[in-house]
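One chain comes next, on its own, written as structure tokens: the form predicted on its own.
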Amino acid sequence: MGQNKKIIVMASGTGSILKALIAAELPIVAVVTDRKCPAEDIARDGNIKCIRVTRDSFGETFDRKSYTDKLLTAILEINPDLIAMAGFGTVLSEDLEKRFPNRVLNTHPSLLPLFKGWHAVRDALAADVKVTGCTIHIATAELDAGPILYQQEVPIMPGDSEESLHKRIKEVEKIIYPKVIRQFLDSDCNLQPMNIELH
């Protein structure tokens, strides 16, 4: 991996993906959260700087641009080479993409472009498809629409619930996301979409 690379991980939840990224010994210099969450404890346990930029509203009064500006102020103090979304619960304004073009990655629990949004696992089950999966892609201003770097299928089993299927998808994400991030950094963040082969 290139020398002196810096990753910021953005998380809002349990931190299971964050834990996998830390275990992979990626050069994570900070974890940014938008609320109090277990991911913060995982960051502290790993001796990684934790920055909380609290989201003050979850309703119609939420000012997405203002919040993104605050978050960017915190991120720019570190000036990372790469930002890895790991279950970050706030959709940000296009200003993040403008400041870090092609340097924000996200993992999503479906085979995009199928089943975008927060309920991808539930939607896959409702659609009665036989296979779903996970996608690692470059995050853009349009939700779950950025260039795809890597996808892996996960079969839907008879009797699967949203919880059981999501759990199996997460197990795959925890394996492939660190590998994609590592290759992306090694390429100086300029890999072409779908040009990643994992071994």
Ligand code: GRF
Second form
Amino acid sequence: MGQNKKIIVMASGTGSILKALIAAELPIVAVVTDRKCPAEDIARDGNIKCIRVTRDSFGETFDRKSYTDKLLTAILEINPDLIAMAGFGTVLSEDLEKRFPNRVLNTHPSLLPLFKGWHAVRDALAADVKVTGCTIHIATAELDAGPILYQQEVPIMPGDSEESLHKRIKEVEKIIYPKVIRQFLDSDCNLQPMNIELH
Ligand code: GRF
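Output the form predicted in complex with the named molecule next; the form predicted on its own has already been displayed.
Below: every chain and molecule of the assembly, starting with the one above.
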């Protein structure tokens, strides 16, 4: 991978996927969060610069465009080659995609286009499907709808809870997301089918 490539990871949650990306020694130069969250501690433990662009409104008053502008200002100071969302809890305006076309990736805990949105694991369980999984895709302004780069199935076990199933899906995400990011960067962000070794 080109030595001078730069990745920004965006996170809002526990940061377990971020931790896996750091462990894979990807060239992460900064972590951007939208709120105080454990992912910030994981960034600091990995000696990675952490930038919080606080989202102060979650209701109807939320101004997506101006929040995205604020976030873009912070991101553009670093000017990354790639942005990897890892459990980022804010849907951004199309300005992010316009500025970084095909350069924002996301990992989602279902086999898209099934079970879009924040409750993908719960919704898969409620739908009583036998198999779900995870999807690495290009993030666009439309939630969980961008071009798919890679998908991996995860079986649903009898007695699975949302927590146990999400935990198993995350174990797979931790393996495939770093590999997809690496291949994607190495191919200069080419939307080509990927061959990912699971082990
Ligand atoms: C992952 O399951 C990812 O697919 C979803 O958010 C979760 C992030 O988990 N978008 P964590 O905060 O890294 O543990």
